[in-house]
Structures are given as C-alpha cells and as structure tokens.
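Starting off, we have a lone chain in the form predicted on its own, written out as structure tokens.
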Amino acid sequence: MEKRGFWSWFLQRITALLLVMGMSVHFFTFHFSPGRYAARYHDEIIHRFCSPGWIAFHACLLALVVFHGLNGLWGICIDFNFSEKSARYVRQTLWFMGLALFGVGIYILVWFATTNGGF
C-alpha cells in the first residue's frame, strides 16, 4: 500500500461501495420496474431516463465506473516496478483514457437524452 498511496487505496474501496450502491438503484428502477412487460413501459423507461436529475446520476454513476476501472489498472501496473519514466507514461496514458472514456460515455447519455425527448 506504500507505493500505491493511502488515497488511490481509499478511494477503490469508496468508490466500490458507492457503484455497488448506485448499481442497485440504476438495476431496481430501470430494469426492475413494476409494470416492465406493460406496451408502455418503453415510453416510461426512455421518459425517465431523459429527465435531467437521471442523466446527472448517470453521469456521476460513470465517472465513478471509470475512475474505478482505471484507478485499479493502475494499482496493478504499479505492481510490475516499472521505471519512473515508464510509471508516469503508463500514468498519464491512463488518465488520457479516462477523460476520453468518460467524454464519449457523457456525448451518448446527452445525445441519448436529445434525441429521445429530453433537455
């Protein structure tokens, strides 16, 4: 836990417990609703999932999956004591995936949302 640092360590653990969380409520009230085989449960589904308040929790609920990912993949390189030139270009090219992962995840959720209705 040294060389991984005390705040890439705690902020997995948060971050699990927090996606774990965010999952279950994305699971219960998209996927798991009363009503789900209804002929109108399509437009219920979409109509919701373009409200500004989801799109926020999607969003956030993305950015934690990402940092999650990568902050673990980082954990593991770490493990491989690359050199420190190595360590900071695996480092940066982790962060360069990260904010093109989560910018192409926020183009889908609000092209989704223009798309279908909402804003």
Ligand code: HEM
Second form
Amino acid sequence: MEKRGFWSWFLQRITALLLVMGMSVHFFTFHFSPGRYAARYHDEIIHRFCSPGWIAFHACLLALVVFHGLNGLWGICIDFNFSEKSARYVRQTLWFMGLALFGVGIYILVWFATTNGGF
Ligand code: HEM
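Next block: the form predicted together with the ligand, after the form predicted on its own:
Full complex below, order starting with the chain above.
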C-alpha cells in the first residue's frame, strides 16, 4: 500500500463498491425489467437508455469502470518494483489510456443517443 499510495488503494475499494451498486441498477433497469419479452420492449429500452439522466448515469458508470480497471492494473504494476522513472511512464500511459477510453465511450454514448432520438 505504501508504494501504491493511499488514494489509489482507497479509491479502488470505493469504485468497487460503487460498481456493485451501479451495475445492479444498470442490470435491473436494462436487462430485467418487467415485460421484457413484450415486442415493444426493445423500443422502450432504447428510449430509456437515450434519456439525458440515463446517459449521465452511464457516463458515471463508464468513468468508474475505466478508473477501477486501470487503477487495478497500476496496483499490479507496482508489484514489479519498477524504477521511479519507469513507474512515472507507466502511470502516465495508464492516465492516457483512461482518458482515451473514457472519451471513446462518451463519444459512443452520445452518438447512440443522438442517432436514436435522444436529447
Ligand atoms: C462490480 C464489479 C467489480 C467489483 C465488485 C470489483 C472489486 C474489486 C476489488 C474489491 C478489488 C481490490 C482487490 C484488492 O486490492 O485486494 C479489485 C481489484 C481489481 N479489479 Fe475489480 N471489481 C469489479 C469490476 C472490475 C472490472 C470490470 C475490471 C476490469 C475492467 C476490474 C479490474 C480489477 C483489477 C485489474 C484489480 C486489481 C487486481 C489486483 O490488485 O490483483 N474490476 N476489484
């Protein structure tokens, strides 16, 4: 924990907790709603998914999962005892990957919503 830093360690646990809650909400709202076998269900789900509130919810879920995954990878990297310089390089690469993944995810979310009548 010392080398990794308190915040990295702490936020890994907080994001894990929020992921359990967020993924449960996502799962039960988008995969397990009553009437999911009805023919109109697909349209209903698309309509729900594309509303601004749910887009904001999924943007947060995306941020959580990207942070959790890459911060977890950072925790694993720390075990390899990199030099100070290499560790800085790995950290910067992970930050870059995270921002890029988040950007692509947001782009897809907004693209999906605007092409399906959202906003
Ligand atoms: C509800 C979903 C999830 C929960 C509850 C969860 C929970 C956790 C917890 C509690 C840890 C800390 C383990 C420790 O430090 O001892 C952890 C580590 C980690 N998680 Fe997750 N996780 C979830 C989803 C994910 C996803 C989707 C990814 C990949 C994108 C991921 C990647 C990782 C990685 C790479 C680590 C570090 C493993 C290590 O330190 O050995 N997790 N997770």
